[in-house]
Each structure stands twice: as C-alpha cells, then as structure tokens.
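Just the one chain here, laid out as structure tokens, in the form predicted alone.
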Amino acid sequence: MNVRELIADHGSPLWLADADLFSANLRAFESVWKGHWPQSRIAYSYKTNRLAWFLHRVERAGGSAEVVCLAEYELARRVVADPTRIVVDGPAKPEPLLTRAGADGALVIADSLAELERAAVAGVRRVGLRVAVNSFTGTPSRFGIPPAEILAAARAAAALGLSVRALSVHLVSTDFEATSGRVVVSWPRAPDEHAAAAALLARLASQLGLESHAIDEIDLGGGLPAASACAGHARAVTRALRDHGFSGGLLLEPGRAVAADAVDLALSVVAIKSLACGARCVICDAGTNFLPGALTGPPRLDVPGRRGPRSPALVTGPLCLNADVVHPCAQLPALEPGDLLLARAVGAYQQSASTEFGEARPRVLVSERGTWRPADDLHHRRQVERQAA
C-alpha cells in the first residue's frame, strides 16, 4: 500500500514505523562495534523511542535496555528475559525504581554520591558510577560525579556495601545555550571525544583496580552515529582502550543511532497562502505537536507524487501558537491542500516527546516484511512476545 492509501485507511497525520529497518540498524551497529571490540553488547536507549515493536527487536536480536524511569522500567521487564542485563541510569531515580532495580539485580549507575546511599537503602547491589564531563559547549555536565571525585565515590559505595561494576560517561547531543537561550543540538559526537572520553574511564578503571574494585565494563552511553559512519568511532575506542590497558566489557547505548530513520511522520497540506512579504506558507494537519525536533532542526520532507520546479516554503502545523514552525525554508513543488507530505527520518525521540497539545497523538503503523499493521495490533503483538519468549 502507498502512503496515500494508508491515510485514507488510517488518518492524518499518521506515523509510519518500519521494524525491519530498526532491526537492520541495530545489527549492522553491533557488528561495527563487536568487530573491533569482541566484548561488546548493546542496551538500547528506551527513552529514544519506546515503541513495542522496536523494544522486542532489541531483545530478539539479543540487545538489553537503558532506562532513564520507572515506565520505562517496567517495559523493560516485560521485554527482557534478564533483568541483570538492564542498565538504570537518569539523575533522579525514585524510590519504586530503585527497589525493583535493586530486587531484580538490574546495573544502576549512580548520578551522585547521595544517588549511592539511597541505592544502598532501596537494596541495590550493583552499580555503576557516571562520571561527568563538560557539554559540546564547554559548559560543567548537570549529569554525574566529577573525575576528581569517583575514587571517593567507588569507597563511599563499598562501605554502603555496594558493588561498583561499571564506569559510565555519556557525551549529550543536546544542550541549553546560556547565552543565547537556545537549545542547541550536535549529533553525533566526534570519534576523537568518543575516544577522549573512553581514555577518561579506562585511566579511572585502572586506578579503581588498585583499591580492588572490579570494574567489568565501561559504558559508553550514547551520542554515537549509525553503522554507516560509526567506523572511525570504533577504531578511536577501541585504540583508546587498549592504549590505557582496558580488557573488560564494552556497553553502548544506542538510541538516535538504529531509530531515527526507522520511522517517517506522514501529514497532509490542509491550506496554503501567501504571506504579506510574498512568501508562501503550507500549513499543515501537524506540527509540534507532533514534531518537537523541528523546534531545534527542521525535518527532511518529501512530497510523494508531486514533481515539478521547486521553489521555498514556511510549513507551519496546526497551532495557535507562531513557534509553531515544521520547516522554515522547505524546497516543495507546487501544493494543493490534500497533498501529502513525509517529515523523513524522525524516529528519535519525536514520538516519545510529543504531546496531545491539539489532536490526540496520530496513530501508529509498523511495517514488518513488507506488511503494514497498527502499532497496537494487540493479537499480532501478543504471537510477536510469544516469539521473542
């Protein structure tokens, strides 16, 4: 079926996920990485996108789970045959999570030191510790314990009569530019911060060993490009680790990476007009709403069925709001309302950030070998769980 044929069955706007391709991107990622690092494994990040479909992907192809709460939590345990292999990470944990966690044997990677005592009493065992380094901005992390600071971490865990088991970093795509207060977004991170950043906690793992700690894996977090580019990343990692005399595990956490062009927004043109500086504006049955990245880098958008000279466009949705812009210079041909549009590539965190501000969230249809089906297609997700069982 077309995409016009799916919205006169579906609706508009309507997103279209495509779980063979997630599932294409996630092994190609593992295999660059397994390749030039054997101990590998993958927890993929639930809060990039947390659709079902994708969730039993990860667990198919024999990935885990990075959570950042409790929803995402209890997902993860309806997915994940062992819960040991889940990573909790976020800077504020609450109590329910850390209980579960810690009753499950899940790897919790502590935020601050006050993070380890209330681990410590909510019976968690195994941590991690989260070591801060400075936003692409040059701006202190909000996120984890300063390097300075991790070898007092690691002794306050002991004597709380916790296991530190990993060192984790995670560079951020996404900052809050003081100066001009804009979000800004740089994704993905260079392979040389990658590898600086493995240095740190490989340098950190070493000293660590020295008062007995055993630190079985380093975390990468995230940040990280698909397979495609991700090359150069590994090598630069890899070579890092080596270089400071690591041997244990390597965890990454993909999100952006095996999500983002899995899954495309379908919208329709509902009316066009010509703004008093001539310039021509498309609005559009989303917006924002829908589509909260465009507020930091519009989308790619494509016209299915429609050629011809192409020439610039403000695409607007919906909202009584002006910010409410999809793409402030788009290049489209000729439009009519009716005329379908595809928000390209936008499966990292658009869904799990949008909002019900105006219509209800679209509906969702998950293409898997050629066949489109709803997203909570309940009898076909319940044969997908008995599969992934």
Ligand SMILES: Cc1ncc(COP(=O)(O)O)c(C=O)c1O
Given for the second form:
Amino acid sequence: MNVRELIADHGSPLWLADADLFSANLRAFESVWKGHWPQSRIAYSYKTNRLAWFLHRVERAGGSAEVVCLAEYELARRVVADPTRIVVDGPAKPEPLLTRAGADGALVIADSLAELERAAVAGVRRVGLRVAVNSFTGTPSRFGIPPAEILAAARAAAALGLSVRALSVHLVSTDFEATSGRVVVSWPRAPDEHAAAAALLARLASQLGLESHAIDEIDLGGGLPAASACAGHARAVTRALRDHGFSGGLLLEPGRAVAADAVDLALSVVAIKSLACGARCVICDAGTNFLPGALTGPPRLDVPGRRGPRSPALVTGPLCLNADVVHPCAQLPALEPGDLLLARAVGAYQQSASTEFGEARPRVLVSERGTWRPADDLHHRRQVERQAA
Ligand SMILES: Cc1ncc(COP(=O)(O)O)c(C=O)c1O
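Any chance you could show the form predicted in complex with the named molecule after that form predicted alone?
After this comes the whole thing, all chains and molecules, with the earlier chain placed first.
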C-alpha cells in the first residue's frame, strides 16, 4: 500500500512507524559496539519513542530499558523479563518509582547525594552515580554529581547500605543556551567527546576500586550516532576504557540512533497562499503540535510521487500561532490542497513529546514485514507480546 492509500484508509495526519527498520537499526548498533567491546549491552532510552512495538523489539533483541519516570517504568515492567536489567535515570524520580525499582532490584542512577538518601529509604540497593559533565554549549550540567564529589558520594552511598555498581554519563544532544535563550540541538557528539567522557568514568572507576567499590558497568548514555556512523565512536571509546584500565561492562542508551529514521509523519496540505512579501505559504494539517522538534530544526519534507521544478515554501501547521512552522524554507514542487507531504526521520522526541494542543494526536500505523497495521490493533498487539514472551 502506498502512503496515499494509507491516508485514505486511516486519515491525515498519520504516523508511520517501521518496526523492522527500528530492529535493524538496533541490531546494527549493537553489533558495532559488541565488535569493539563484547561486554556491551543496550538499554534503549524509552523517552525517545515509547511505541510498544519498538519496546518489544528491544526486548526480543536482548536489550533492556532506560527509563526516567514511573510511566516508563511501568511500561518496562510489562516488556522487560528481568527487571534487574532496567536502568532508572532522571533528575526527579518520584517516591513510587524508587520504591518499585528497589523492590525489583533495578539499577537506579542517582542524580545527587540527596537522591541517594531518598533511594536508600525507598529500599533501593543497586545504584549507579551519574557524573556531571558540561554540555556542548559549555553550560555546567544540572544532571549528576561533579566528578570531584564522586568519591564522597560513593562513600555516602556505602554508609547508607547502597551498593555502587555503575558510573553513568550522558552527553546531551539538546541544550538550552543561556546566553541566547535558545534551545539548540547538536547530535551526534564527536567521537573524542564520548571518549573523553569514557576516560573520565574509567579513571573514577579505578579510584573507587581502590576503596572496594566494584564498578561493574560504565554507562555511556546516549547522544551516539546510528550504526553507519558509529565505528569511530566505538573505537575511540573502547580505546579510552582500555587505556584507563577498565575491563567491565559497557552500557549504552541509544535513543535517536535507533528510533529517528524509523518513523515518518504523513501530513496533508490544507491551503496555499501567497504572503504579502511574495513568499509561498503551504498550510498543513500537522505542525509543531505533533512535530515539536521543528522548533529547533526542520524535518526533511518529501512529496511522494511528485516531480518537477522546486521552489521555496514556508510550511506551517494548523495552530493559530505564528511559531507553528514545520519548515521555514522547504524546497517543494508545485502543490495544491489535498497533496501529501512526508516529514521524514521524525521518530525521536516527536511522537513522545507531541501534544493535543489543537486536534487529537494522529493515529499510528506500524509496518512489520511490509504490512501496515494500526498500532492500536489489540489483536496484533497481543500477538507481538506473545512472540516477545
Ligand atoms: C540519560 C539519557 N540516556 C540516553 C538518552 C538518549 O539520547 P539520544 O537520543 O541522544 O541517543 C537521553 C536523552 O536525553 C538521556 O537523557
């Protein structure tokens, strides 16, 4: 079925999620890292896109979950067979999340000394320490514990009866630039930046080892590119780990790397007009309500089956807001109302961050072995869950 037929059957706009591509991305990503460091494991970053199909594919591939809130934890508990493989992250873990994670023996990555205390009270036993590193804009991280305080944190954890098993870092790909007040996205971060973070964690792990805190795992977080561009990162990171004497497990939390190109959004042209400045304005039925990432970087827009000369267009959404811009200057062919656009590779932080500001969220279709089905088809969903069990 082509996209036009899918839209005719299921309405516009429409999310199109390719579960097979997601799985292929995951397998390829894991194989690059395992090729360089056999004790690598993957905890997929649920917040990137928590479509059930993707989560089951991660479990089937032997990966697990990195979650940052109770809702994600509950999802992970339905999908991940062994809860001790779940990684609980985030700066504001609510009490019930800590209690559930503690009872299940999940690995809780502590964001601060105060959180170590809350975790101990909630019954958590296995913890990691998130190490704060500056973001790419130079802003000091508001996540984690400064490197100079890690040893003290490990001692405090031990005094609270917690076992420190991992050191964790995440090089953010989205940052808030304080000087300009702008949100900036920079992904992926360069191999040497990830290698420097790995070296820092390996050095800290060996310091902690001297005081009998046995660090089983270094958690490098996300911010890594997809498999096709990842070999240099894997080489640089694993060299840094070896050079600093670390030989334990390497935990990776990919988000964009595996989910971004697995989802497109099909949207339709509602109206076209010429603005006072002469610019062509193409008004569509989806905007920043469903593609909030367009506010920091426009998606690639394709017009399926349409050839011919292209010219610039301001592509806007349905909200009565001036900032509802999908693309400020897309090169598009001649269009008319009813034509279809495809916003490509919008699988990361778009569906999960979309809102119901305006119309209800679009339906989601999932493709497996070339067949598209609604994601809310419960019969199909149960089949997927049975296969994963
Ligand atoms: C702790 C942590 N791990 C992993 C990720 C996934 O990052 P990315 O999508 O850049 O791979 C994030 C995203 O913000 C994160 O906060």
